[in-house]
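Just the one chain here, laid out as structure tokens, in the form predicted on its own.
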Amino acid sequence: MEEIRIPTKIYSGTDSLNWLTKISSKKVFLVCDSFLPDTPAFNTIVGKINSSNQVSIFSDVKPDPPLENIMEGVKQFNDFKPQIIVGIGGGSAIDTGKAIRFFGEKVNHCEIEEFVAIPTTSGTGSEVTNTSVVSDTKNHNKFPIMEDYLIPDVALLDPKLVMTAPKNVTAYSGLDVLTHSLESLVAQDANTITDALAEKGIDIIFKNLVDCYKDGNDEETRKVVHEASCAAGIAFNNAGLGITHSLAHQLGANFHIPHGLACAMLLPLVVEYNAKNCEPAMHKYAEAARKAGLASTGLSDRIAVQRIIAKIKQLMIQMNCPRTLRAFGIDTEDAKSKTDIVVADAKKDGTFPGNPVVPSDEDLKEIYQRVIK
């Protein structure tokens, strides 16, 4: 029996923030990126929360949220005892809010009434997922907290909040959407509904991401990509992910590669590997290529998959993304020396079991070695 869960109420559009006006006489805990306070976007959001509410702000959010940083937020949670948490920002901010909730509720033996997510990047899909990825900086690894109750109750998708994102954030986060779509498409728990969401995400990113990168002020294109990010989040939250993510988490933990970029570096290699070793995966990739207009119905599955791989590389070139660790500035010998650690930790990652093929250690090593240079 398959279970498909979409518990989040999703509001999309330039008027979506008006939902916040419904909050009344509550303790509202805002968790946001460190650069957001006092910006026009943040002031707009806070301005929607009326004066009957008490508001406390935790803005000390760091990329790839470190555990010690999260515990600082938990202290503030303990003191304030909020009824509603609003996570505002990129994936790190929303993940931080989820993790603060996770630990704060356990410490205080309480449950908040509502978690609201307001993404300011089109990438992680964290506004509709059950996962918060936390960094253990002492041991140089990442671990996911995965609990269904952490799925936000409400997601507010305002495309205006994404327009100010720097070009590299637009590129990396958009490539993360593509990775979520392609991985969930062939993941172990994929089904007809997740396939539909994943295929649409692939189509939208291939056709619109570069336009967003070139002209961030195109509201309609931003809205479409923002919704694709959310759709891909729903897809992978139900279907699972795979070894692109399990390896990408290690690139982030060991070399501080931005997550979306790490995924994009690995994605062509993993698509090639999965297609070569799993015929159903090859066929699903090929069908997605055809639906996105990359391949005609007359082309073989193998050539259609090659078109997807070539398109991913083309996107990275068009958006000036380094495609290897060496191109990003990582010392190749240092990267090679960490091969065994990367492989071992990738196999422990929560996304690893979702891959359509169970890779050997040698398979993982080969993929990792190829992304080094």
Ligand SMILES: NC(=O)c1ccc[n+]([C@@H]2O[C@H](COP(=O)([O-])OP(=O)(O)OC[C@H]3O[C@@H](n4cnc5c(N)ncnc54)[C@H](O)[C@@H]3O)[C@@H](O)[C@H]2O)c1
Contents of the next structure:
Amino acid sequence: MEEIRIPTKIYSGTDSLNWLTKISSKKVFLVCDSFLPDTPAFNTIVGKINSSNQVSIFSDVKPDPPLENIMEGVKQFNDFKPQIIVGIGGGSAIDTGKAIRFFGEKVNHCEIEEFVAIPTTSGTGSEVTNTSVVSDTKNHNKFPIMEDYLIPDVALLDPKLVMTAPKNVTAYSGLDVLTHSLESLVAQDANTITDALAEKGIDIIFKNLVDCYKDGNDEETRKVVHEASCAAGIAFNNAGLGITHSLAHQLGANFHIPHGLACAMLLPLVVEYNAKNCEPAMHKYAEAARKAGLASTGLSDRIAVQRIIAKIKQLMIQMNCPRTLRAFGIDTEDAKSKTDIVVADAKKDGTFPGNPVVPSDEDLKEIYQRVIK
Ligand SMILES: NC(=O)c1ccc[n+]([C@@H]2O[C@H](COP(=O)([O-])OP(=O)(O)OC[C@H]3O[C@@H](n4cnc5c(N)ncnc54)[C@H](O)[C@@H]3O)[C@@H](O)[C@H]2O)c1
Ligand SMILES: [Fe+2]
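Please show me the structure of the same protein in the form predicted together with this ligand, now that we have looked at it in the form predicted on its own.
Now the full complex is given, and it begins with the chain already shown.
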């Protein structure tokens, strides 16, 4: 029996923040991205929470949330004892909110009544997933905490909030959406429902992401991409991910490559690898290519997959994304010396079992070596 879970209530549109006006007589803990305080967007959000509530704000969120930083938030949680947490920002902020909840509830033997997620990147899909990706900086490790109760109760998708994202954040987080879509499409627990969401995510990113990158103020395009990000989150939360993410987490932990960029560097290599070693995966990629208008029905699966790979590389070039560790400025000898630890940690990552093919250590090494140069 397959279980398909979409427990989050999702509100989309420029009026979605109005949902916050419903909160009454609660202790509300806002865990917000560090770019937000003093912005008009943040004033709007805080202005929707009426004066019957008590509000406490934690805004010292760091990218790739380090555990020490999360513990600072847990201290504030312990003092304030919130009933509602609102996580606002990129994936790092929402994940920080989830991780504060994870540890805060354990320490205080309490349960949060409601977790509200308001994403400002399109993005990680964290607003609908059971995952909080945290960094153990001392051990150069980045790993997902995965618990179904961490799935947010409410997600508010306001496309206006994404418009201030710098170009590189738009590019990297959008490529993360593409990675979630392509990985969940062929993942071990994929089904018809997750396939539909994943295929739509692929189509929307291929057709709209570069437009968002070029003109970040186009509200309609931002809305479509924001919804695609959420759809891809639902897809991978149910279907699983794969070795693009298992390896990308290691590139984040060891070299501080932004998550979506790390995924995008690896994605063409992993699509090629999975297609070569798993025929059903090749067929699903090919079908997605056809549906996105990249290949006609007469073309073979193999050529259709090549079109997807070429399209990913083209998007990266159009959005000025470095495609290798070397191009990002990483010392290649240093990167090579970390091969064994990268491979070992990738195999331990929570996303590893989702891949349609179980790779050997040699396979993982080869993919990693190719992303270095
Ligand atoms: N929980 C999940 O399911 C999941 C899935 C994939 C990735 N992740 C994790 O999420 C993190 C990446 O999240 P992300 O790609 O959203 O980036 P991010 O949250 O790290 O944000 C990147 C930068 O953009 C800034 N920013 C965000 N939104 C902005 C806006 N609207 N205007 C101006 N600046 C803005 C942030 O302050 C930050 O400096 C990684 O740690 C990754 O591992 C989580
Ligand atoms: Fe991701």
